[in-house]
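Given next, in structure tokens, is a single chain: the form predicted on its own.
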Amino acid sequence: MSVEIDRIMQNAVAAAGVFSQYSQERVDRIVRAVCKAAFARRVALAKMAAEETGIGRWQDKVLKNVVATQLVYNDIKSVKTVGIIREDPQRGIVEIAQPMGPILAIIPVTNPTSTVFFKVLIALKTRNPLVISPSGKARKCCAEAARVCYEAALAEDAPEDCIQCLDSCSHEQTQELMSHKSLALILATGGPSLVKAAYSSGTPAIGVGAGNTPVYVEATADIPFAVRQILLSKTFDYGTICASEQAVVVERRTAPALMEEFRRNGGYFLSPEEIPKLEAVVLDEKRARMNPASVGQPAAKLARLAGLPVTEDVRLLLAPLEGVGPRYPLSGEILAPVIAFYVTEDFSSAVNRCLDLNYFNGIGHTVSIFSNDRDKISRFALMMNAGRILVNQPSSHGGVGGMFNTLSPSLTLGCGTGGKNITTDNVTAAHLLNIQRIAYRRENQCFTRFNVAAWLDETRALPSIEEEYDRNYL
């Protein structure tokens, strides 16, 4: 173990021990704070973000920086942490909220300083030191991040170190880090291998999958609507959150208007000869994955490296396809202004499409649907595996949560055990505890129609466990 590893680590045990003793309103007060300044900081750390990363745009990071500090706080601020925060007289049973320790926060390049503003204000409200983690391609602006909350933290009389933010993290260190012995919990938000990585630590993980967001517009939708919110979604810091929409789906029938919608509000759609000239941009040499350079681009720049002939204002690129799965990459994950596009023939051709999509490297993550029939919303939701089944709203932000619908805003959206992951919820606060569980006697009726000295006087001759259950219980 190294002694760097080691000393960040001590670090963060002393201030773990510190935490501990804060009350519920100590708590608040600095959550408050940090947010404040971090709120204060949006535009500023959101050009420094697109500026470092060369990713995105800095006015939709500005949103992004705004749902992490201003949504979530409003989200958590509330929430009880410390101490009793709930009671059950009936049942008896009380249950008292406890910090785990040291977590470690892992920030993607896609959403460096939203995700430290995140990560920061639900561990401090959860009494837990963080030790952030950021991308070799976004240090700068996630190490100033992590200044501008931790000085605030102090200002109110946090406990020192706890707000820990490494300047450089090889993958050795990472891996140490990850094992440390002192370490209670990793919060992986980055690509597949970082958080399968962070699974196989030994350390408790709370991790998130792939996203493949398919999009029904089904028949009885409004057109021109489902086209806006789709673009406003897919187009949002250039397609870089992992739950915006990666395909739609639409019956043959309503195919040539929602095509027309899109053409005339931006969108080109690719012939058979340019999907490949545009895979060749958007996809390493194998076709395998994303070509890093390409993530967060604009769709003007993307056609014009493919060779193209689209105008400066094309907005997305559309790629009309017939399967689904290697043979046609574009059918995966594209955190860009590029998606599938698919034409059925029913509603039942295009939910078994949206399933295939689903379970193409998307798992659990997210699907979407516009349509006015609440009978074929509820047919499409029950057949997803999804923790987020999203309708009539732009899955971008609809699936962060705490602005077209009331999930919690969140910057790490779990996948449940189809993706790989302990919860299909949006993290937040509440996943940060520790719950202990005070448990007064009540009898319970089902054990005390049994005779329940006989069962505990060893010395009497009991009846047979099959013979008491058919005479209590049928």
Contents of the next structure:
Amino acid sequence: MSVEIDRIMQNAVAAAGVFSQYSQERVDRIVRAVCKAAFARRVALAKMAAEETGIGRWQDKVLKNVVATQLVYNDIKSVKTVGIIREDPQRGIVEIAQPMGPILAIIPVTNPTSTVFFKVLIALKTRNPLVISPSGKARKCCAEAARVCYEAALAEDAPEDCIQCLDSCSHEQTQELMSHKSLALILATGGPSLVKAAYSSGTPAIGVGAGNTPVYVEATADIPFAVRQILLSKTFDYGTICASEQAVVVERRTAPALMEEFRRNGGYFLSPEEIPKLEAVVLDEKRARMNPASVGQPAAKLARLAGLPVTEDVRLLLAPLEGVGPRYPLSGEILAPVIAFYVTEDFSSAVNRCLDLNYFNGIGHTVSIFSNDRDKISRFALMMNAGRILVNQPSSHGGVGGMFNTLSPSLTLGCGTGGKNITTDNVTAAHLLNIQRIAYRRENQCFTRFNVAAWLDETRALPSIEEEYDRNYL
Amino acid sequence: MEGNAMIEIKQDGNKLLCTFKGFMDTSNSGRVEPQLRQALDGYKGSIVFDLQEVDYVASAFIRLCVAAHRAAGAEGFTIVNSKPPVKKVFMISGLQGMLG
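Let me have the form predicted together with its partner chain next, following on from the form predicted on its own.
Now the complete complex, all chains and molecules, led by this one.
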């Protein structure tokens, strides 16, 4: 272990020890103060993030900062996270919340300051010190966001070193940190290789999966409304939210109206000849992954680079495709205002197409549907493998939660085992606690009065044992 | 299809089209297996399973698909027209490569 990493972890462990003595009231005062301080810098830090990373729109990053502060705070402020948090006298169970210990927060380039704010708030709320490891392309804005939070926390008498931000961290140092014996948990928000490294480190990790969100505009959908919502979502921060729509699926009978509505609102449908030109811009040379330079860039800029004849007011580039998979590179995740477009024959074929998209590198993440038919919404939902099935709402905002639904606002969206994650939840403070249970004696009367000799007699079959075991306790 | 038949097999040029119907549970899969095995025995062309009228598949039916897949080779076997619940079975089973 390097001296520097050891020093950081020693500081974090000391902070964890001190933090363990804090009451709920004291913790809540710290969290409130940090939220206020971060919220006060929401615009400055959004501009700083947009400028440093060159990704997205600063105006939208302001909203991300608001979600990560005001909305996250509102969601967690009343949650008990210290000491006895639940009692069930009848069952004789008392639950105690204990902090986990030092947490390593991996911060992505796409949502840097908002993810710092979010992770700081949920870590402090649960009395866990945080070590922040920012993306190399977002170090300055993350350091500033961490500084703002830390100073506000210290002013409310939070433990020293409860927030530490790594100025520079090589790949090796990150690996070293991830597997450090004193680290309790990794909150890994980032690309697949980084999340895999976190899971492989031997330290418990909460990671995220890749997204490939299909949006099915079902025949009963309000088409102008659906188009407005999809545009709001897919152009938000120029498409950098991992829950954003990646493909529109529509039935043939409603396709012309939907296409017309997209065109009227700044959508541009690519011709078959134009699709390879755009692929060359938004994907790498092998057409296997996103070109990092295209992430979070406006549609007009991408179109210009691809030589497409569009006007500057174009908002979304739609690529009509016939299939899903490596042969159709635009059928995968593109974190930019580019979206695949599929026309299908009927409900079944539309659901099948969404299944294809869902299983093409998007398992467990998010799917979306616009419909006014509850039965079809349920049938669609039952087929999908997604932590979030969003109905009649923009999926970027809907996935993050707290704006268009009552999901917990979060910048870390679990994708379940399909996405190699432990949860499908929107990760929040509740995931950062060790819950201890006091179990008072409450005898299982069936068990204590049962003659155990019956179990030793293998000629006794289960139904006859059950009858005796449950007798008088129906 | 007639009577209890759950399978209809048609030779179409170099393609063997097998159309199934109903619940392909263990019992029904076992019922169609001899007819299918006979058709596959020594067959060299491509094979298509049409599942448009299939509402359920048991492990036994998946084994028939795997057998057909082996007989025809990876490129020569395709499942078409599956309904979403049946398609999902193949997706979860990691057999989406069989789906046309």
